[in-house]
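Below sits a lone chain in structure tokens, taken as the form predicted on its own.
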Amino acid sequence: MPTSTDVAAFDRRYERLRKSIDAKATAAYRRRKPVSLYEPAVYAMKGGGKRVRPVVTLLAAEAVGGRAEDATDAAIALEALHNFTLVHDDIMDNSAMRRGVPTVHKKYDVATAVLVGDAMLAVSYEFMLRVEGERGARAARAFNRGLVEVCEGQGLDKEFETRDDVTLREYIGMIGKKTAALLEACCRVGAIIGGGTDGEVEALADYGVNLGLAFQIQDDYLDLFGDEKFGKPIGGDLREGKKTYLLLSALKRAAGSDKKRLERIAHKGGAAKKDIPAIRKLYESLGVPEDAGRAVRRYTNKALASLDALSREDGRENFAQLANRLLDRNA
């Protein structure tokens, strides 16, 4: 069991890396022209967040004996890539708020937001291609594979909106691409740049996939059972009729009128705000929160088991602490 000292030391290390990347990731768009394009890009980047993906990239380089600073350009590239997906996702989902502030297409307009996302993607490759040599080439291939899988995952997510027969297994496959693939890419890219062995690279990639799955299922759970989120009300996924882990688990377990009610939510565009408390109680009666909790623990344990392949104790400890940090949240 990690001690409070271990946790505090990791938190300090995480914050140092986060602050460093925070400044550099935003600076990547400053002093570029035209201002009409890059000012909205700076706005998108200043939305904050935990900067999980670039910090993971830096920690992965360290975990295999490399230097975090050698992976800085790649970390900035991966954060730019992540924010590109957010800007475009918000357009596709017609989301009005992100992290408590208006989304780019709401603050500016849709055309600007589309172009901002495109520019972020281009800048992400600009930084990724600064990593030279064979490691740079391998890292770039892993980066590109992550992008392709994220796009495939988003495509599946949109496809699921019009399908009435989505299974839990298919859902796991979708979030394995849309959510987990980018975390996998961060781990893989960082480990490659850090000079990890093939076994270490694959171990950290497996960690990223499984932690990404656990993170998304927990996110689904917190949407209904967590604390009120600033900018996102409790039950937002249900109101939109999103096919989340919770809704698909409930559909699998329900019968009779309860099942028909859930099918209407999934197939007819969502639930009314006033119905959220009753649906929450229905989920509880079906054991859905417990099912989601078991899934989160299962994928978390798989992620932690992957760390056994790392030879450095500090690397194993940092990534164990990272899992605790990401999953110990209420919103």
The other form holds:
There are 2 protein chains.
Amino acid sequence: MPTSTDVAAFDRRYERLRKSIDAKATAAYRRRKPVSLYEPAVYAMKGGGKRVRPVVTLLAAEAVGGRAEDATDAAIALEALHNFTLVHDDIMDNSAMRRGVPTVHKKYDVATAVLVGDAMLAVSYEFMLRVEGERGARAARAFNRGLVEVCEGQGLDKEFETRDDVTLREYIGMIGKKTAALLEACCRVGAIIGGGTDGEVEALADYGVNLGLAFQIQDDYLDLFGDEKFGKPIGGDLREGKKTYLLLSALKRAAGSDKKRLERIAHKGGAAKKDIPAIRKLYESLGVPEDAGRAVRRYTNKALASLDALSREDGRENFAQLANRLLDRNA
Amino acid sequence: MPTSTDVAAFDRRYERLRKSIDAKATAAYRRRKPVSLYEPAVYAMKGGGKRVRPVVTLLAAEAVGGRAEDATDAAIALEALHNFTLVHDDIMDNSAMRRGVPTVHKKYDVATAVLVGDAMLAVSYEFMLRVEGERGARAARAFNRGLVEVCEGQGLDKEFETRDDVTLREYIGMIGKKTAALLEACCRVGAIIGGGTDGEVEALADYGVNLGLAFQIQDDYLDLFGDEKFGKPIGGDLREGKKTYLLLSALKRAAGSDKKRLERIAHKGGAAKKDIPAIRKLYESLGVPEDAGRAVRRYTNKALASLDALSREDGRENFAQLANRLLDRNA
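Provide the structure of the form predicted in complex with another copy of the chain, given the form predicted on its own shown above.
Entire complex below, previous chain first.
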């Protein structure tokens, strides 16, 4: 168990890395022309919150004995890549707001958002390809693998919208690509640049993918069982009929008229707002929250177990704390 | 002057390379999952016509004494990159048809076309990053530079739509990025992988950018002064009020009521179909076709002159013939 002193030290380290990357990430698109293209990119990169992905990249480099500063370009690239996915996902999902401000395609228009996303991605590779030598080449391939998987995950997510027979196993496969693959790429890229052994790179990659799975399932859980915060209404996923871990778990456990009711929600595009409390009760009676909790713990434990392969104690310690921090949404 | 025997030999070589790349380019997205993501990508890559960009890449490798087959992955990457730009450009321009079939966003939908384009780009980097060693790293950066410029060129093109003061010089800067940068990247990437000297790489890059400029200006010329073919109606650019080389040259040369008339076309979104013949006459009286013809010859000659830096005669010969072939649209 980390002591409170450890937690405070980790928090300071995280905050220092976050701040260093925050300014550089927004600056990535400044002083570039044409302004009409890059100004919306700066807008999309601003107010980026926790900057989890670049900080993870820097921490991964340190965890294997490398220097965080050597991974700075890669960290910026991964943050830019993440923000590119948000700009294009918001078009696909027709989302109007993100982080409390209008999405790029709402503030500008769809054509601009398509192109701005493309340019953000192009510039993210520019940063990534600054990393030299054989480590740079390996890191670039890991980065690219992350992008391919994110696209495939998004494709699966869209495919699931129109399918009636999605299993929990398929769902885990989808979020493994859509959400977890990018965190995996951050760990892998950082560890490669930091000069980690193959064992260390794979251990951190395993950590990343499992923590990403835990994080997404917890996100699904909080949609219905979390506090209403950040202006995000309770049950948003349910109202859209999104096939989340909760709904798929409930579908698996329910029978008779309960099952029929849930099938209507999944296949007819969602639940009415007034029905949310009753569905939450149904989920509780089916044991869905416990099911999700077990899944979060299982993937978190897998993530933590993979840290045993790291030789440096500070690396193990930082990544254990990172898991706590990411999964403790009240922090 | 190339003899007809040379031309026939070049045509055979081009056709052989085109065929070899044609099948591989379409196969790039086959046997990948999810099918719902990659099937539209295969669709977008099909019927790709002349496959100019990958063939140029292969020829550039050969022109500096390398083997075309070493540049195959890069050539596929460049063709995929080109087709990615078409999928996203068609969304931005709201184009319904391409190469005689519905565009991706019309056949599927906008959300699918955004994501499919992203996945095509991701996979194009996958191919590009297969090239190993220091040459691979340099080639990947040249490839990336091409993508950044294409995005910036598209951004400028969009910006020009709403501006009243675009100069011919700015226009050349824009098409230098939007159209020519990709051909430049093909030349550069091929020459790097083929093991060309720095001088040879820069010479072929110069060739690519100048030929790209000549090609685009000729394309603008053919919109109004070419034969009506491929079902493309005469004066399409003029009807949209696109600020092409012709319109900008005419604006520069016209005065009085002629100038006012052209300004209305440029600033109010185009000309009526019935006015096209009269505007063509006006252009002729202003000397616009000759102006465009001189520009095409100037950039073509610059392209050809840069070939002098190549040490291999077959390299110079092939690229001279390539210029003839690309600029002779009746071929």
